[in-house]
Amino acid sequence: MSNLTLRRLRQDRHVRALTREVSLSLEQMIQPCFVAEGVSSPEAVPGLTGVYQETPDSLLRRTESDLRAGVSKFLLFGVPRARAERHVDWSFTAGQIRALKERFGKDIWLAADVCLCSSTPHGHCGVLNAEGDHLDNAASVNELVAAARAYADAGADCVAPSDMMDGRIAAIRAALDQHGHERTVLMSYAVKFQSALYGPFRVAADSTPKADLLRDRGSYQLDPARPGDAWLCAERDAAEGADILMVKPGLPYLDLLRELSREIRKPWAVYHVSGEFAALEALAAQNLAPRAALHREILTAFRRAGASIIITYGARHAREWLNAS
């Protein structure tokens, strides 16, 4: 065999483009956005280039800008000023959903993150028990159902529970269907690991755990050393009615994304989390890697591993990156 046999299909940009097995499209990307009650002007999120903790007004302006950049799909995180242990008031985030849909209608597809971490004084993703050392699963699910209903009532196209409570997918799906939201998409953070890569997000969402006896999320998020849990959670959430399943973070868990997407025939999303994104931006800022090529390589890896949906803080920059030579 000639040494050039394989390299012939790599010799110029035209034949490389023709023979690629994996493609990237801006249509596959979701832009996360944060809106905070009580901030007077947009506040930049450390490490996340072009991402801000928005005011209600600036969120609308940013969405207009994103639409001009080709972005039409969003994942909204609301950060209310008031916090509560139970019976959370979901009206602030619901109000931002309503404002976005009234302004942009079907021009955008809007998913709303469903969790308690930005709405509780302790920063955990559910309701603490009386002792303060564990999350009460049933009480947490009740709160999550109320949030999902409020967001669907406000016009969200998709609700996305990120809490990792047991049984919340079935409970949310049943509540949505019973209250006229059969068409609302349910995207489950099915495979969400306890990770050191969430730092910038926790600044943006004001969601760092603060409980005295429960200082991390290891009792409900997945252990990186237990891949079997990923399978059990994904299979359960698929059976309970999730329309889309997610792996989070992305890069450390490409092996699981590949395996799960082949076996569980649902659409799979991957969340390119804040620490992953910030690390790439830091490389580019130090001129240690070309920014567009760096992000394209990582986005291609997600697609190659089986993701049909990529949640990335760089969606609003992606058209530029995809068109860069």
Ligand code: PBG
Second form
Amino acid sequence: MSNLTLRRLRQDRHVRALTREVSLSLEQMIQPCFVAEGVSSPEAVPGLTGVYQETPDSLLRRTESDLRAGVSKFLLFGVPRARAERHVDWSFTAGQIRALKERFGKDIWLAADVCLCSSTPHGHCGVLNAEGDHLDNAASVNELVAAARAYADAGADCVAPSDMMDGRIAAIRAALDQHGHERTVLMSYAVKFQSALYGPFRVAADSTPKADLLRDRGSYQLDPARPGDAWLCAERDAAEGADILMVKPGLPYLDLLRELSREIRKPWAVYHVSGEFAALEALAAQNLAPRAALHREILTAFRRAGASIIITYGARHAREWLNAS
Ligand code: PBG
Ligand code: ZN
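Same protein, the form predicted together with this ligand this time rather than the form predicted on its own?
Then the entire complex follows, led off by the chain already shown.
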């Protein structure tokens, strides 16, 4: 046997390209966007190159330029000015969805994030109980259902609940179906961990938790040391009617993405979250890593681990990164 065996298929770019098992495509990436009420000009989000807290006008302009950059799938986070404990008014974000769909129609696929953390005074993803030390599950689900309905009515192609309350997938699916939204896709943030990697996002979404008796999201997001709970959530949300399941953050939970995507035959999305993305950008900014290759390597890891869909702040740069040498 010759010494040159495995290296034979690595020797030039053609044979390397021919033998690849996974590929990266802009078609399977979703660009997150933030739109805030009462902001007079777009505000750069710290750490997230090219991502802004948009005004309603700049959101439309950004979407136009994203379409030119080959991006057609979006995940919208609305940041209304008014905050409420209950009976939240979803009209600001619904209005942005309507404006986007009126302008771009079927040229874009628009998912709307459904949560309460940008709309409550305390920044939690649900309704606080009377004691102020826990989220009231049933009251939270009622609010989430109202948001999902408002967003579907406004023309969202997909609603994506990110709150981690129990039973919200079944409740949202039932409400959508009852109100003529059988075609609205339901993407569940099913496997979402309590993570220290959400920092830039919370600036953009103005959603840092700040209740006196409930300081973090540990009572609803998953514990990183309890992978068994990830299975319970994924199986439950699949059974309740989620069309797409998600793992979030990405890299630290690649083990679960790999196993879950093999076992549960639903399309899997991965959210490369703000802190993960900002860490890569910081490395590249210091000239300690080649930017395009760095992002390609991480995106490839997600595809290898079984993600169909990648939610990344870099979608709008991806064409450049995929083509760079
Ligand atoms: C909460 C939510 C979070 C993100 C999106 N929706 C996390 C959190 O604040 O706990 C994180 C996304 C990111 O960091 O990019 N509904
Ligand atoms: Zn939230």
